[in-house]
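Next up: just one chain, as structure tokens, the form predicted alone.
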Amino acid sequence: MVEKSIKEINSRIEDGSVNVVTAEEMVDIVADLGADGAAKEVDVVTTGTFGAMCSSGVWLNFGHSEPPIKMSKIWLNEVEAYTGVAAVDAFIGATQLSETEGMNYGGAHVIEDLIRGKSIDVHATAYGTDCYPRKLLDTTLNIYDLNQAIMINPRNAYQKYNAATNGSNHKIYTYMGTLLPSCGNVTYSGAGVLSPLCNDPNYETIGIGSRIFLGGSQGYIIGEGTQHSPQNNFGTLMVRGNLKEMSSDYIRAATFEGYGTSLYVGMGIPIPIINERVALATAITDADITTNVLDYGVPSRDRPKLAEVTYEELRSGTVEINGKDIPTSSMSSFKMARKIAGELKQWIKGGDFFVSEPVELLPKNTSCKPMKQRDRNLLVKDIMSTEVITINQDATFHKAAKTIVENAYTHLPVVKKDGTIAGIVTAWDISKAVAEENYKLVKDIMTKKVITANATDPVEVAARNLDLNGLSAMPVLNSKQEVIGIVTSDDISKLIARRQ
């Protein structure tokens, strides 16, 4: 049995005899030499990942002004930071949005601008005290003017991610990117074979105090990340690093359409090969790592699982769902992950980076619990009208007009012969046809692109879809695309009135 100490491995780094390989390279080495032979041959395996990590941010210390101020609120380039800890300390979160630019600029952009040495406009307010009399502060500074700029990321480097698709009939915008209707695409994230936590899933070498590559500099793991769920193979890390030493090559701001801002973080973790168990774990391949494809078209915590796939399948460009090949795209960069693993390898070989013994290993048996809620969220089925009248797409214009007038409706769902949704016709469509003296069949005047709801959608989601699309009503469909109800803005307004 092979046993190596961290001290022994660091001695080899110091004298230049260390053997370092990337996790990709380790796959073939273990295949050729076996776990025992690989453990004797290799000292360190490097990993890497580069993806959007929303749970990221930076603690900033501005130093004291003259006269002093105890900041109660602060904005950096019009992005609010949190100041409820001390007079001139603040935390800027990656996903906080600009109060003027909205989703085009946020905390992630402030962080990248600081790394690039750009000047940041600072506006702070306070209530004023005897020892901190100043109530207003406006200044401009850059990262070199700050006493500290310490990146503290509560949740980074997910062991793996669920893949995302969209089974609804309209496009949706998520933290997994834009998802096309009717399972038109699948997006995924994570570095697969290079994923740090996939290469040490039992946390034999990774723990509090582990030295890592973070944003182009040396950083540290300071604990398990929030939502750390190793029982479900979704481990996470809480990490720390000095923003002043980081590079914008490895820390980049991003905007996801319809979702907001996020921060792409480059991270690499060295895995010291202390025994053959660790050597075997670092031989994991994309084909060994499985994840679920979830339907993000269902706005629920418990999204339906549509398929189970491997990272090898995801990276191939297509996966199969219900007998149909669906194109895939990655939300993270494998090219950058590979670059990070390679750069960390060179740091170690060159004696510029030493592996560290964790002061405490991460928990292996925890799972992430959902939020405890006091009351049940109201769903569309709780407020929708089930007494909905539909009309066949081949019906005449006159029949549609008569149905609308007799029932005092403004929206009439249109169905095909098999009962599935075909479109919707409104009083406006009728009026337009009359004005143009263009009397046709329903299918000729209806709106074919219909925004719909599911009975299990939260009311808040339905309200948002109505607002975003400028609608006053949506048909409610079942899993067979049949109309089972209709929900209107009036239904939601009445609900709000009752709650007040």
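Rigid core here is just the name for the largest C-alpha set that superposes within 1.5 Å across the two forms. Everything numeric here is computed off the predicted structure, so don't read it as measured data. Residue numbers count along the first chain shown, from 1. Compared with the form predicted in complex with its partner chain:
Picking from N147, K305, D467, R374, the hinge for the rigid motion between these two forms turns out to be R374. Between-form comparison between these two forms treats the chain as two rigid units and finds the smaller unit turned 12° relative to the larger, from C-alpha superpositions.
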Contents of the next structure:
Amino acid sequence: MVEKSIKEINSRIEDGSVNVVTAEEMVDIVADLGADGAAKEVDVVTTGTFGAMCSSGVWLNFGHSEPPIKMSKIWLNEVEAYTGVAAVDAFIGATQLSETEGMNYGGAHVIEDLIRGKSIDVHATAYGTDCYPRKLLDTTLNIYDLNQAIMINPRNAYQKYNAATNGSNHKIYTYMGTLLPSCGNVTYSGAGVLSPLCNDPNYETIGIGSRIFLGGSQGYIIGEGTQHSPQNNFGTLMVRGNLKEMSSDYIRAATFEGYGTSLYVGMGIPIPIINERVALATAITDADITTNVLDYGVPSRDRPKLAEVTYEELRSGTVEINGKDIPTSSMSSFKMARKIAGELKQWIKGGDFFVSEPVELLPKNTSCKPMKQRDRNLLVKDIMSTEVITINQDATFHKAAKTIVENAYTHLPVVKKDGTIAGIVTAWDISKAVAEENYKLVKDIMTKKVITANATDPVEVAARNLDLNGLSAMPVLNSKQEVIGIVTSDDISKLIARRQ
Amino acid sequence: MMIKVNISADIVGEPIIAESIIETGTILNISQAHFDSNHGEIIAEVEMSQFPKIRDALISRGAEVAILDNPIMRDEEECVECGACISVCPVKVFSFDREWNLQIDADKCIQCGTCLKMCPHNALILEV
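Now show the form predicted in complex with its partner chain, given that the preceding structure was the form predicted alone.
Next comes the full complex, and the chain you just saw is listed first.
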């Protein structure tokens, strides 16, 4: 049984005899020498990852103005930061959007601009007190003008993450990128073989106080991240680093179309090989790490799982879903992950980076609960009108006109013989047919590409679809595609009025 | 080669593409088409030797024809080589080599612009 202390490993770093390899290189070493031999041979395994980590931000201290201000609100390049802590401290979060530029510029861009030494416009307001009389402040400063710029990321370096696809019939824009309709592509994130937490899945060496590579500088793990859920292999980390020492090579702002901004964070964690169990864990390969492909076309917390895949499959360029090969895209950069693991290896080899003994290991037994909600989650079926009049697609357009007039409905869902949806016909479609003297059947004048709601959709989802498509009503379908009701913007307005 | 055909409002209802194809016997591989009441636009691939014939046929019917020779470009400073662009490209312009460097086969590009929105780092550029 091999046992090595952190002190022993650090003394080898000190005298230059340390043997460091990356987690990619470790795979073959363990295959050749076995866990026992590898544990004797290798002292440290380096990992790396470079991907979008939305839960990131920086604490800034501006120093006191003359006369002093106790900022109650602050904007950095028009991006609001949180300043509810004392007078001149603020937290700029990566996903906060600019009030003028929207999704093109956000907290992440402010952070990258600070690292690059660019000037930032600061605007702050306050209510004024005897000790802090100033009510308004406008200035321009850069990172060198700040007392502190300390990155504190509440949730980084997910052990692994779900892959995303889109089973709906329209393109969607998500934090996993653009997802093409009918499962047209799959996107994923994570460095697989190099993923930090996957290389120490039992958290035997990683914990509070572990020194790490963060954004090109030496940072620390300060505990488990929010939503840390080790029992499902979804561990996360909370980390700290000095922004003033970071490099824009490893901290990069990003915008996900239709979603917003995020921060690409480069992180590398050294795994000290303290015993053969730890050595064996670092031999993990892409083929050993599985994840679920979820349908992001379903706008719910509980997205359906469409397939289970390995990182090896994801990284091959295609994965199979229901017998079809679907092209994949990585949203994180494996090349950068490899660069980070390599750079950390060089730091340790060169005696510039020492591994540390955690003060406390990460918890292994926590899980992530869903939100407790006071309001019952209202579904479309709770507010829809069930007295829906439909018309057969083979009926004449005269009959459709008559039905609309008799019932005072402006939207008439069109059904096939078996009651399933075929389209929708409105008073306008009928006017158009009359204007064009086009006296045909309903199926010839109806809108075939009808936007529908499912009875079990949350009301918020129906409201968003009405809004996005500029509609005032949608037929409601059951799971067999049969029309069982209609939901209108009127129904939703009334619901909101009742709530208020 | 890739070409773009613009059709103005006054002739957008006429079958000028079909007529030009039949008249010249040229194969147009249409990769994108957009039509509304104001204007029509088609992006298509055509053999270089056949281009003059189809160009003349289209122009004689009132269409405008432009050669698309500005395929997708990458800003190497901004690109982090994640590969987000790979799966949304309809013609497989993007790929990784063995060392996970992003490769661009610009000759394949049909200039649809789908990858521009996908790129999280705003690193892809299309000059039209």
